[in-house]
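To begin, one chain is listed below as structure tokens, in the form predicted alone.
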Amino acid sequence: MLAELEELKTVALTELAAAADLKAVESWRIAYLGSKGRLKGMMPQLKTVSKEDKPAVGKRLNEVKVALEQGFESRKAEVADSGVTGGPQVDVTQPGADLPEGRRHVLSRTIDEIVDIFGRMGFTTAAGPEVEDEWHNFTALNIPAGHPARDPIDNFFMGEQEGSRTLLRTQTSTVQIRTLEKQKPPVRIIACGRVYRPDTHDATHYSMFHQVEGLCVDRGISMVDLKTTLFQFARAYFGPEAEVRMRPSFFPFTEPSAEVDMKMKIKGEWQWIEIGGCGMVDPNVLEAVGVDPEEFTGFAFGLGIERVAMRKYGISDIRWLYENDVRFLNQF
């Protein structure tokens, strides 16, 4: 039995040295040191050893067991340190897998493009709060108390602050007032931002959407300047064949006022699409912020950013812009 133990030790350590990964080392442990392993299998043979030889054989059996256990722990540590785990081997010199790149939302891209175009025409950007008071959202914009535009059914009123009701702004025209309160003419700004109206959601309406507001106030500003500005934007954004037309309309804060249509190519065909409103700043609005309407005139326009994006990229339902469906967003 002593000879068998020596042979077992020699063979076991040889196989252990050949184990190249943790999986192989663990298989070796089960084969030799497990409850049904070869070393355990030699235990019953002690019964056949003579009484005189049993102490020496038992001692040698324990020594072989200790040697195999120490060899197992040592080999396990060596394999772990070498990084060989038994899994698929990775060549670290190979180029890595390409990861999908993120992209800006189609509305954010549209806003950037609009800001860039008007920036080249000399317009700077301005911003204002989305929670407004009635002075900036209505009164200063020549919308008096009792006007239908103030009806609670058409606004998101939130409460009162310093004696005035607050609401989520219904138009970016509020930024006109806040800018002219701080900066006297000449002024040439655009303001892009969210506005809120309690509209029923459908393919063309949403209770939160974006507008770009333009304002130019200086001496001698006329409707010609307004139409030229919109014409240049249309050509820069929709292509050299785009056109602009104005239809008479009414807004409390501009006089005269007009609806803005732009002719653009949609699915290969040129079509006229209503894109926003515009007009000359009403003298009452200028007076409300301390600007002399006898000395200065100005124009203002408001364009729906969702409308611009939907026409530019062929999107037929405004709700898709807010559903965060990756299949839709990956198209842009």
Contents of the next structure:
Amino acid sequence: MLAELEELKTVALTELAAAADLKAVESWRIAYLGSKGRLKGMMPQLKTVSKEDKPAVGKRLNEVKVALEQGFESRKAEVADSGVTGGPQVDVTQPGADLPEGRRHVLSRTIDEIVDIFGRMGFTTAAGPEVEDEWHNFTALNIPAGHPARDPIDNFFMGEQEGSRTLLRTQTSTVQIRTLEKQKPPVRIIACGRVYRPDTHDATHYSMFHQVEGLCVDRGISMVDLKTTLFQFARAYFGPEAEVRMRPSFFPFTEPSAEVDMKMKIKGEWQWIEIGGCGMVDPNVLEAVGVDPEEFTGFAFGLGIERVAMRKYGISDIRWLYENDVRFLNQF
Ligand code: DAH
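Rather than the form predicted alone that you just supplied, could I have the structure of the form predicted in complex with 3,4-dihydroxyphenylalanine?
Every chain and every other molecule in the complex is listed next, the one we just looked at coming first.
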């Protein structure tokens, strides 16, 4: 057993000298000095040693143990000093790694701002479904059967429900009807949401985009109220020098109707940009929802939210808004 002990010591110390990092030194400790290590593994043999030899062998066993323990401590110190470590070394004083910060999408932020500005003018928000029926998307809005706006080529028809065809709404004007069906005037709402048209995608067209619809119905509402409201919005959103221009136009649900242009600063220059339509609510629309056009009048408008945001932030391609490339989104 003595010979075996000597051999164990030699082999152990040679291996220890070769252990190059803290991890290796620790594995060595476990292999030789651990509770299931080689040295412990020799203990049972002590029983087989004769009575006379026992004290000497026991003493030697202890010496080897001490030698290995000392060897371990000094090798450990050496390796630690050399800076070679097995595991990761943590510098607890180092600042932590930055977590990337998310943000709201530029369109969501634009919608929030729009809701906020109209909210200050007394408009509450309303909403309607994106899958609509023909009554809300066309008929009640004074777009009769056979009107070219109902052409399948310009609409995403979905199917049929209770005898009426369903489609993805092409305009938020549907919410005018949805609101007036359940709320009697005075009504003063805006509705922001998605609309869908089968357009071919390019820099200025997409098959889905957002509109903000406005509706105000009360006694004595006139075109002055309409223009004032749009003007206040333009000033609040584009700045104190912004202006509004209305050009005569036609929409089935308003009479008279106008296109809305806003004058805004783009790359340092003031420019007129068309951003939507507006008008006085057509009496046929009021009648369709049971509001007496002799008693109440109203104005309505519909603006393109992408147009507003793209102009304000100088975004030249609408497709970037939906690609979800963080390199683009992080800029706003
Ligand atoms: N719904 C129209 C469109 O999508 C926009 C519009 C025009 C809305 C005039 C209105 C309005 O409320 O009065 O092109």
